[in-house]
Structures are given as C-alpha cells and as structure tokens.
Amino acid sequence: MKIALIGYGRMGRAVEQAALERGHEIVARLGSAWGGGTEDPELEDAAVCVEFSRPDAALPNLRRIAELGKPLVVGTTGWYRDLSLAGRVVAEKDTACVYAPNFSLGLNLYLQVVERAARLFGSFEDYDVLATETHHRRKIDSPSGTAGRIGEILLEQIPRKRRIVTDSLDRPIAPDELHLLAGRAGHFPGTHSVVFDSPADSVELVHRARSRMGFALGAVLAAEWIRGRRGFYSFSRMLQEILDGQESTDTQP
C-alpha cells in the first residue's frame, strides 16, 4: 500500500519505519501544514494519508485530504474541539478517517480495562480515584489527549465525580472533583495511571509505553483498515469492529 505522511517529525519517522516493516511504500513526506490544494501531485499516488502534525494544522490538513478524496489517519492531539466539524467534512466529501489521541493497541485495550474498573469501584463510595500522566518535555498539549479520554471515562462511570481539575490545588479537593495530574520532563514516551484508593487498600492501573513504535504500528494498522471504507471512526471503534468480527467468525459453525 502507498502511504503519504503529513508531518515528518518523530512520529512521522516512526510511522515510516513501521509501514516499511509491514511492506508498505512511503510516496510522500510533507510538513505539518504543507498548504496543498485540491490537486496535489505529491499525494496523487497515495492510497492512504497518515497525519501527525500540530493541533492548529490538523483540521486544515483533514479538509485538504478530504477534498482529494483520500482516506486519512489522524494521530495529532489537542484539536478535538473541532471533532464534530471534522466528522461533517468527512461525510460531505464521502471519504474516511480514523482518529485517536493514542494509536497504541495496548493503551486502547487499557482504556477498556479502566472503564470496567471504574464501573466496579464507582459502586463503592469508600474508593476515591486519581488519574496521572507523564510525557516528554517537548509535548505540546497538557494534559494529554489520552489523559483527557481517561478523565471522560471516569466521569461517565463514577456519577459522584462531576468535573475534572487539572490545576495544582491549594485547597482540599471537593468530593465531586476528579484530580488529573500531568507531568512533563525528559524523554518519557508516555505513562498513564489510574488509582482507586480507600482507607483499606489501593488499586493502581498503569500503562507505560516503551517507545513510539507501539503508536506508529497502531497508526499503520488503522491505515490498512480504513482503505476502501467510508465514515468517521475513532480508533477504539475500529478495534471494536475488528473484535466483533472475530467473535462472529469464532461462533460460526
């Protein structure tokens, strides 16, 4: 499969490596905001585009790719206020897109574990909850998009938690607040933690990335999956459709 890369920083290079290892070809390597038009010769041969750029460039890039009728994988974070608009653009142009704050397979399965755990521990008021994340010092958004999704999951599953606090506190935290802490230093690829704590014990769920290659591989798998499809998909929905298809196959006589 021929892939075009939009954004050729660290993640773009990692996606290139993962794609080549799976037998794909990179036909274009473009900057975060290349300024292409509706007829872009650099992208003409691409079957799928993969975008890891900047928050301010993600939606304009999506518009340009949709105009070209190319399916797109978006790994940029920090732009999700425009998510509903992006979905409308994809629908209007009858094309396809997979997006995620994190394309790690392990991380996305971890989110399902967090959701189930929150539902269980949320039934017992003795357990409070805390979420933390740590990333490298060059990361632009804080908290991370993944941490934001974890916070949403916890609010959805624990009704007594109604709002997220990301600031340092100089007061006791309110019972209906969820504290979500972000740290930036060094070269951490990414660590996310959820802690359920009671007077009797503490249970911690942690996902710790070892390198960017896990994210890159997930993005390439998404590129393989989205080819030939139409629609606007989260990576978690894509994984669920894959799992549902496997279950259907396994139950056939």
Ligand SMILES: NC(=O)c1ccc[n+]([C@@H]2O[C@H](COP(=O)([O-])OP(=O)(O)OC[C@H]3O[C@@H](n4cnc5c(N)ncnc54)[C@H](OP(=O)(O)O)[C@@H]3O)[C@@H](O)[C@H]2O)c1
Given for the second form:
Amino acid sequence: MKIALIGYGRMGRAVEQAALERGHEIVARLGSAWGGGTEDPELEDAAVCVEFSRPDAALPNLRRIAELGKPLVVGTTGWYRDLSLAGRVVAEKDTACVYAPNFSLGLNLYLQVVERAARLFGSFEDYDVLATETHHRRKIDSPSGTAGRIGEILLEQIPRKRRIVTDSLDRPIAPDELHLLAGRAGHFPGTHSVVFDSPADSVELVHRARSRMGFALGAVLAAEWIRGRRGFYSFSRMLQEILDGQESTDTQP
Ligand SMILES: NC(=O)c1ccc[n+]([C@@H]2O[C@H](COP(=O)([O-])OP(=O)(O)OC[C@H]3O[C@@H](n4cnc5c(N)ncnc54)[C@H](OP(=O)(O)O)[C@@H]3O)[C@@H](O)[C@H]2O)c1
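What I would like now is the form predicted in complex with this ligand, since the data block earlier showed the form predicted alone; can you produce it?
All chains and molecules follow, beginning with the one already shown.
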C-alpha cells in the first residue's frame, strides 16, 4: 500500500520503518512547508495518509486530506477540543479517519484493564486514586492525551471523583478531585500509571512504552484497516470492531 507521511519527525520516521517492514511503500514525506500551503503532487498516489505533526497543524491537515478524499490516520496529540469538528469534516467529505492519542496496542488493552480496575476499586470508599504520566522533555503538550483519556475513564467509573486537577496544589486535595500529574524529563517514550491506594495497601497499574515502534506499528495497522472504509473512528473503536469480528468468526459453526 502507498502511504504518505504528513509530519516526518521522530514518529513519522518510526511509521516509515514499521510500514516498510510490513511491505508498504512511502510515497511522500511532508513537513511544516506542506503545512504552510504548498500542494504536493506525490499525495495523489497515496492510498492512505498518516499524520504525526503538531497540535496546531492537526485540524488544518485533516481538512486538507479530507478535501483530497484520502483516508487518514491522525496520531498528533493535543488537538482534541476540535474532535467533533473533525468528525463533521470527515462526514461532509464522505472520507475516513482513525485517530488516537496513543496507537500502542498494549496501551489500548491497558485502558480496558484500567476501566475494569476502576469499577472494582471504585466500589470501595477506602480506595483513593492517582494518575501519573511521564514523557521525554521535548513533548509539547501536557498532560498527555492518553492521560486525559485515563482521567475520563476514572471519572466515568468512580462516581465520587468528579473533577480532574492537573495543577500543583497549595491545599489538601478535595475528595471529589482526581489528581493527574505529568512529568517531563529525558527520553521516556511514554509511561502511564494509575494507583489505587487504601490505608492497607496500594495497587499500581503501569504501562511503559519501550520505544516509538509500538505507536508506529499501531498507526500502520490503522492505515491498513481504514483503507476502503468511510467514517470517523477512534483507535479503540477500531480495535473493538476487530475483536467483535473475531468473536463472531469464532462463534460461527
Ligand atoms: N498517537 C500516538 O501514538 C503518538 C505517539 C508518539 C507521539 N505522538 C504525537 O505525535 C506528534 C509528533 O511527535 P514527534 O515526536 O514525531 O514530533 P517531532 O519529532 O517534533 O516531529 C514533528 C514533525 O511535524 C512536522 N510539522 C510541523 N508542522 C507541520 C505541518 N503544519 N504540517 C505537516 N508537518 C508539520 C515537523 O516538520 P518540520 O521539521 O518541517 O518542522 C516535524 O517533522 C506529537 O503531537 C506527539 O505528541 C503520538
């Protein structure tokens, strides 16, 4: 399959490596100059575009790709206030898009584990909860999009938590507040943790990305899946559709 890379930084290069290993061809590698307004004829050949750029470029790039009628995978983080607008653009142009703050397969399965754990621990008042994330020092947005999703899951599953607090505090935290902390240092590709803490014990669930290749592989899987489809999908919905499909195949006589 012919893939165009929109954004050719650390993630764009990792996607290139993963795509080549799976037998795909890279037909375009575009950076901020493309974002500045120049057309690139190489995109005409692309079956799917994969976008890892900057938060402020994600929506304009999505519009341009949708105009061209190309399916798109968006890995850029920090633009999710525009998510419903992006969904409308994709629907209006009758094209296709998969997005995710984190394309790691392991992380997405981890989110399901966190959801289940939050339901269990959330049933017992003794357990409080804390969420943390750590990334390399060059990451622009904070907290990470994934940490934001973890925060949403915890609020959904633990009714006594009603608000996320990301700032440093100069007061005791209120019982209905969920503290979500971001750390930036060194070269961490991404660590997320959720701790359930009681007077008796502490239970910590951690996902540690080893390298960018996990994200890159997930993005390439998404590119393969979105080709020939229509609609606006989160990566977790894509995985659910794949799992549901496997289940119905498994249960066929
Ligand atoms: N979803 C996931 O699984 C996942 C995993 C890791 C990272 N990310 C996210 O992916 C994004 C990129 O991360 P990175 O580490 O690859 O960053 P990076 O190394 O800084 O690379 C960013 C790239 O975007 C290009 N760019 C900037 N403005 C652009 C525009 N308007 N149009 C097209 N390209 C543009 C830059 O090109 P120039 O060099 O020409 O400026 C550069 O090549 C970030 O938002 C990061 O948080 C997501």
